[in-house]
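Okay, so here's just one chain, in structure tokens, the form predicted alone.
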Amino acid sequence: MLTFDRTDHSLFGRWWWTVDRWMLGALGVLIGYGTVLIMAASPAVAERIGLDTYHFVERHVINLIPALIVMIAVSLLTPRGIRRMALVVFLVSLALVAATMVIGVEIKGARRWIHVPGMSIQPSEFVKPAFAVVAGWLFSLQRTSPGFPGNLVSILLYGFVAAALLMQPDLGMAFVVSAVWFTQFFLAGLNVALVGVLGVLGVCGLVAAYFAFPHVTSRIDRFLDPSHGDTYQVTRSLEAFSNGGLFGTGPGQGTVKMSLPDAHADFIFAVAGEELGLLWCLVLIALFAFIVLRGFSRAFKDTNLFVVLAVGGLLAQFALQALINMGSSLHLMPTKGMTLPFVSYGGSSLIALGFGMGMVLALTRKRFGQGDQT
């Protein structure tokens, strides 16, 4: 077992004893919860597909190393730390995100993906968290650095990132970065005529998405009327979780993953409801909560604006993308192909969650010395 003594003044001897170690254990948690429900889930669809029965258990225990020692060594960093390696993810990921129109691989009409020897990097997923930061830092400089148009600059970025992703088009990724900017604009303390006046864009903006993008006027008429198209996978995961009941079928047991696309990846949530049942999905809904709430009750005690903006949008991100994935298992809302974090299979998504949570575990660390608190 890990054990550093209190007198240990080694980078990690400080680390052990000033990072936030529930939400470091409950991270640990999702992360097992996830590799159990990759070894139910996955192993029916490599088959269905002509791979090894355990191929994407095996990418997924690979991915999970470079995503765990990417989450600990960024925890390590201080919060000016951070905000230099945010920056640069920032624009180099931007820059592969542009990349995607010329050198990049259509996969259904759409190019979010750089083939490299040995795996596909989809660099929009690290724009994500980056530019959460990246947001955060810029808003608190508006409030802490007088003459620096903090906001303007930021408001300049979103609109760069906004128009790369939607060229891709990946409009549920368009979708939760502005979501995550808007989140974190308000808690900077927008005003609130400029509230409403956002709030009306964002509606037009969907509006427009919906008459601009086939695929998105699809996805929505399936889900206010299924009998507008295919809703095979929506209809195959309802039926999981209605097999599953209270107490699920067992580990390995369920019958819908066999014939379920995705069930390893975006419908991964049906699977846990049909073999893990009703109340152990509680216990995975209850752990995204406790790490999204023990995050932002560590993050609003600090009196750093850019902790609190940059914790927040981070936070928000998790949060969001978790709901968004239960939401379209159970018809909540229309299908989008985001992964459940830590617990869906995924490279570059994994890759991405480690770095973000890295960074919400690095600005949440109990700082006590003056070169902790910048």
Given for the second form:
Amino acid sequence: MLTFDRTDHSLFGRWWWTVDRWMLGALGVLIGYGTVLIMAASPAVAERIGLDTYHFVERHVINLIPALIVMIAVSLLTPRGIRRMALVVFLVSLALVAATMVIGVEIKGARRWIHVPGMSIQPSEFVKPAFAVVAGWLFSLQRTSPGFPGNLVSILLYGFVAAALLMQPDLGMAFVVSAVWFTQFFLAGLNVALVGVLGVLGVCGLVAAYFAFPHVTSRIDRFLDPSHGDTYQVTRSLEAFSNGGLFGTGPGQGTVKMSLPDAHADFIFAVAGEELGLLWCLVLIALFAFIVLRGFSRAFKDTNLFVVLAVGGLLAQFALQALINMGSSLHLMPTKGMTLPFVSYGGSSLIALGFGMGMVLALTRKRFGQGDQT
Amino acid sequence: MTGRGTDEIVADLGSQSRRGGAVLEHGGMTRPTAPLRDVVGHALEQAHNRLMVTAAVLSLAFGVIAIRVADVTLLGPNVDTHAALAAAGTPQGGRADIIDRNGALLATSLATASLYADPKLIIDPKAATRKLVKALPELNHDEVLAKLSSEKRFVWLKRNLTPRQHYAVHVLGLPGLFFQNEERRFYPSGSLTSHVVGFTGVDNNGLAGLEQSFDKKLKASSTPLQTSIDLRLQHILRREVQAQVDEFKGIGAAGLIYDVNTGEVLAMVSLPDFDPHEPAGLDKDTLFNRVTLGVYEMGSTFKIFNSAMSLDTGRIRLSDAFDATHAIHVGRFTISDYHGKNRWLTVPEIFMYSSNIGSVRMALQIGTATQKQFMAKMGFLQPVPVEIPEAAWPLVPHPWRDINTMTIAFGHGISVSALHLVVASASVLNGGIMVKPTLLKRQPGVPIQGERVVSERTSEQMRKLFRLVVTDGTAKFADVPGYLVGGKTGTADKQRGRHYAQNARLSSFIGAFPMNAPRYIVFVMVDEPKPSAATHGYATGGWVAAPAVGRLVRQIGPLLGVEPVDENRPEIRQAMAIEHLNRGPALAAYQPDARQE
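Would you mind generating the form predicted together with its partner chain now that we have the form predicted alone?
In what comes next, the whole complex appears, and the chain from above leads the way.
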């Protein structure tokens, strides 16, 4: 293992002694956990759709390398560096999201991807963490710099982002971005009455989505009334959990992956439930909770409002994505195509995750009296 | 601070304020304005507080997920898993048995194993094929090799192995071969009841006969379906009908044994029949049910209904006579008699000699409207209401003109199924009650629903006419001492296209016994019998079908518990006696006016 002397003042030396090594470790464990599950779940899926047995395993590992590099590299930055980079990434990726309307590739009825040689990229994945940081920054400006209309600018940007995502349409992403933005607004001191108003608006937005998008209507109907239509995936998923029981059938021994088309992505939690059992599922949940709460506790000690808001937003996003994925598998909410962070096979979205968590790591580094510099 | 953008300055005010505070302790440096520091401090405190709230909410959400996982993994979802189904004791044997009226198995389900392969897991297709073909010699080597070498993940190799075959493949120990537990429908009596019971497809869905019409019920319950069929009678009937087909080189045949009082079909044979285990690839003719699905112009047997109708109206009596001296010419048709007597005939004589001319004259006297109404009562205008899906619509004239009335009198111009004919005859013989036919055993004690179609008196007269045909008429070969067999022959020319064929006919005999109190109808019909030397060139119902019915009654009478009677006992003689059968010489001088009296 790499070790650094306390007195090592090189870039990595300082990084090692200031970064939240607990969170780093938890992320490492999560990535390992995910790799094991991908190895168990994806061969069945790959063979079913005619790919090489280990296609998804290979792609996952290949994507993990740049994701880890991005995560570590980003975590080396100072809060100021993060702010600048997030702004650039936000603007570029928002432009790319807009560009998907023109040059995007339509997959399953939505234009979300841009093909570049070697891979297809979903720019909205990068908008998500970058916007959390930018919004955190704007909200903090509102409070710390009287006269600067941070909230207003934030609201305008949110409007742009939400509109762009709804046009793709990518309702799940729009929902997560909205919830995170709202959480940040709340953290930034939005008065309680307005919290209520925005909450109501959010519910209205969901109801509107129910009526506006037929696939949303169908999914929600199927959730509320399982006899209403095809609930094949969720039924299989619940069967898998029940099949797994306390200790699971053993890694690789499950059968749900044979019949679930998304066993390596949206329903990987069901594979975990079947093959690893309740105890390991609880470990997984605990890992997610640990990362989120650990980050929150670091933010709680931090005195930089921007850091508090940005970290709060990024971690809320991370938590929400995990909760929605697991909740869908457990029939606690309508199925929504959302990956389990670092665990699901996700291709290029892994890099976006690395980018987001890299920013969390960077912002939660210990800064000794110089919140600005380190 | 110079050189930094304003935005960064303001953004960092939060930390600066803290720094300001720290600086303040050391004293001396400029400090931010107090109100701004307070505002920032307040904002930070609020953010921290609300961070706690957010953390609490997220923790709660993770807790809910954890509880839900425990709930789902340990208590199981509310879906019926296979394990749950098995635990609930749902019948695993699946499809219920079909049995005959005495409990003999007609159809049952056996648990079998079917062999399939995942070619991807086969290590050496050539070696595997060699071993497999050695274990199951009926498999084709090249086909198996092609299957095992394919890129598919699933190929059937053989469905429904016997336990011995299952074992033989199992001990090969080849990876990539798997067994699927299945159930297979098995018919212990093979082709004997094929047209009644029908068959199922490879996935155990009923595709014909009772298997089809009771598909849902058979799948849902494990109680056997008890049919009205008596396997012993079925066997005898098939043997005798087959004997006639062989002797007269018929292309097919139909046979029925029917309880006239309960409407139960005790035996039903349609030839050719088939092996219900292998129905695939059979031609339509083999699968064709000649008893219920085939409709035919029945010919002279229809004189049963012509006579019953005439007598039941009360406008024609047994003693009435009709002019059968000359053929009747209607347009381009000529109606003549086969066994022509060329004289006036009484109603019983018309029946026993099967006079077409006499029958037409009777029908004309009754009229078209009454005839149509009567045929409807006999059930000839609707499919016969039996429980198998192979029930045909009759072919009836539309419009029903007087010429149709004339031809229908002797069984042409209307096509019905054999079961139609038997069910209607039963209602004429059983005292006049039309009972719905059934292929299911009637439960004792359950009253049988029926509807009166002719009077008891008519029924009694018809019994005498039936008996007369066997004692003195066209069906002497059907007689069996002591069983008082009665009946009516039928020989109908078959239509070929738009004309009647010269040498293609349906020869049938509908018999019933004992005629003093009829209990059973025995019906035999041979499709396109060829005359033989033994029958002196005849291939009529009396020669082809009546002897078979005689033999049948002789065999099934004792089985059915019908006691033979002494036919010379006075009360029997009286019951069968017809007063004005033959008026002898008087008939020659018979005047039409005489019947007006």
